[in-house]
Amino acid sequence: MKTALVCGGGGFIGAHLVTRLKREGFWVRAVDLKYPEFAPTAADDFIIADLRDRQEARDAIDRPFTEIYQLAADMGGAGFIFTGENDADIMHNSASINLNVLEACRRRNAKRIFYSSSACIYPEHNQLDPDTPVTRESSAYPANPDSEYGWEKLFSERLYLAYSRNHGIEARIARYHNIFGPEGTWTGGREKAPAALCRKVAQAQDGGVIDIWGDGKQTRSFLYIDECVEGTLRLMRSDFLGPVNIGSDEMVTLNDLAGMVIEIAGKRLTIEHVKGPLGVRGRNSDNVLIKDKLGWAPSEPLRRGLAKTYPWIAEQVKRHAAGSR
């Protein structure tokens, strides 16, 4: 029997994959911190552990598997990473699991393993124009990212390509740009902007106001849960290192996404914007690339995604009001 590991499979993404790798007949170990928040967890094994300590990291690459998916990490979005409180903790966390997942993969002799890295990686001062950003894998160097985490998550590229050099490592890498979905994070902190923009309108009354960080021209791509995976998994499955974008190329403004969520809402409200951690000005996915690879890329439309993620948000923000009365 096939079988899979997803390190970090008790979030987000990496519980979408459990399900799709379920669903192809593998038989699926998931390692996280915590269960997944919002659903069962499809794996058939799950071990809570911290993959920080070696030796948790090691228990739980007991075997070789035939494919490994490296997802976890200490992330989230702009309110998390980009307010400077947290930059210790991210690069400390995220670099010592990837350390110690490569170094257990090593010993076990398992071979295949995709890493997650993020489209952060790439030069703040190719993203200063939020009308023509440059995001070809190959414009990472010189490398200039825009915070801590874009930092540690080039370092990881480089570790596992050194790996692949050196061990016989068959990494895959893949550098993720804003995934959402159903079943992701919606408030808190950590959630991204789909999410927060779709929090923020199912909690605003009628003819009332939601805010936008910044002034809401700066630019980006967001991809939908479903296409990331099938894009993770056409990746690990080629011949092709990496490291390559996964992501659309369908870019908006923020204020044309807070448009988006509005109207399929059915709401009428005005847009106030607000100081805010902001990121870089503007942010695309160069799909190029995985199109000469992969002979594929992602290509649904924006508004179809977040017509399928709207409605599963409002349903929390009303159960949560509910459970707080």
Second form
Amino acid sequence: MKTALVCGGGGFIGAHLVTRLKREGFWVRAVDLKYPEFAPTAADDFIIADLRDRQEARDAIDRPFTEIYQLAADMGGAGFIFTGENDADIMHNSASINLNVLEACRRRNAKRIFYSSSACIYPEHNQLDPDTPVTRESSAYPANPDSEYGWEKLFSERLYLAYSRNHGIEARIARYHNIFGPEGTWTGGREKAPAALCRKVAQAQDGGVIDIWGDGKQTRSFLYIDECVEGTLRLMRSDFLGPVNIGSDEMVTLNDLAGMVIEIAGKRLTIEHVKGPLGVRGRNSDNVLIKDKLGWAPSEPLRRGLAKTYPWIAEQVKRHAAGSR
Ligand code: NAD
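Now the other one: the form predicted together with ligand NAD, given that the block above is the form predicted on its own.
Let us now look at the entire complex, which starts with that chain.
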């Protein structure tokens, strides 16, 4: 029987990945500090463990697995990553997880491991113009990420490449670009822009106002969760090491994104621009390499993913409001 290990299987992407692997007939073990927040896990075996602890990582990786996915990280949206207040924790926690997981894999003679890096590794100076951001994979160096989260991801990419080179564990490295969808964090400060905007729109009264951080002209692209999982599996099972972007190349401004959500909700709302942590000015996924290496790239329109995500967040907002009454 094919077996898989998903580190971070209690998180947003990890939980969806577990579900997909189960559908494909895998026996799946997930490891995380916590169970998935919004739906029961599909994993056969769910271990609550802290992968910053070397022994706990070893215990979780106690046998050979057909596929190992490493998605555990201390992460969050702009409200968590860009304030500076969490930098030491982000770097220490995520680097410890990656060091421990790789070392445990080496001891078990693991053959291949997937690692989720991020678009946040790209140099800030290539993302100052919102209309023409550069995220070609080779543009990562000379390095200049705009957050410690990005620096840790870059360090860990190199760690996976070094273990590949020296210890024969084939790495498969993806740089995810803004993944969104149902069952993702939608409140509390770690949520990303699509979820935050869906929440604000769902909470607003018709005719009311929602706020956006900055002038709303900053650009991004957003990838729907199902395509993220599809790209992850395709990369894992390919003969390409990466790093490669897994993201959408449908670049929109934050104002466009808010407009789409408002339209899907069918409300009349005004946008107000307020101060807030922003991140880079522009970012989009460059999909030339993924098309070349995998013969595939994400293609679902943003609007379609938002139309599946908004109702789920609106439902959470409703339940939350009912619960706090
Ligand atoms: P998430 O926060 O929902 O999932 C990460 C999981 O890791 C969480 O469930 C968390 O509890 C777990 N974790 C944290 N510290 C741990 C520890 N010490 N031991 C065990 N588990 C621990 O995030 P996500 O959106 O599912 O992202 C998954 C991966 O993809 C992360 O590595 C993230 O950096 C990367 N990524 C995500 C995005 C995105 O848009 N979601 C973009 C780029 C990269």
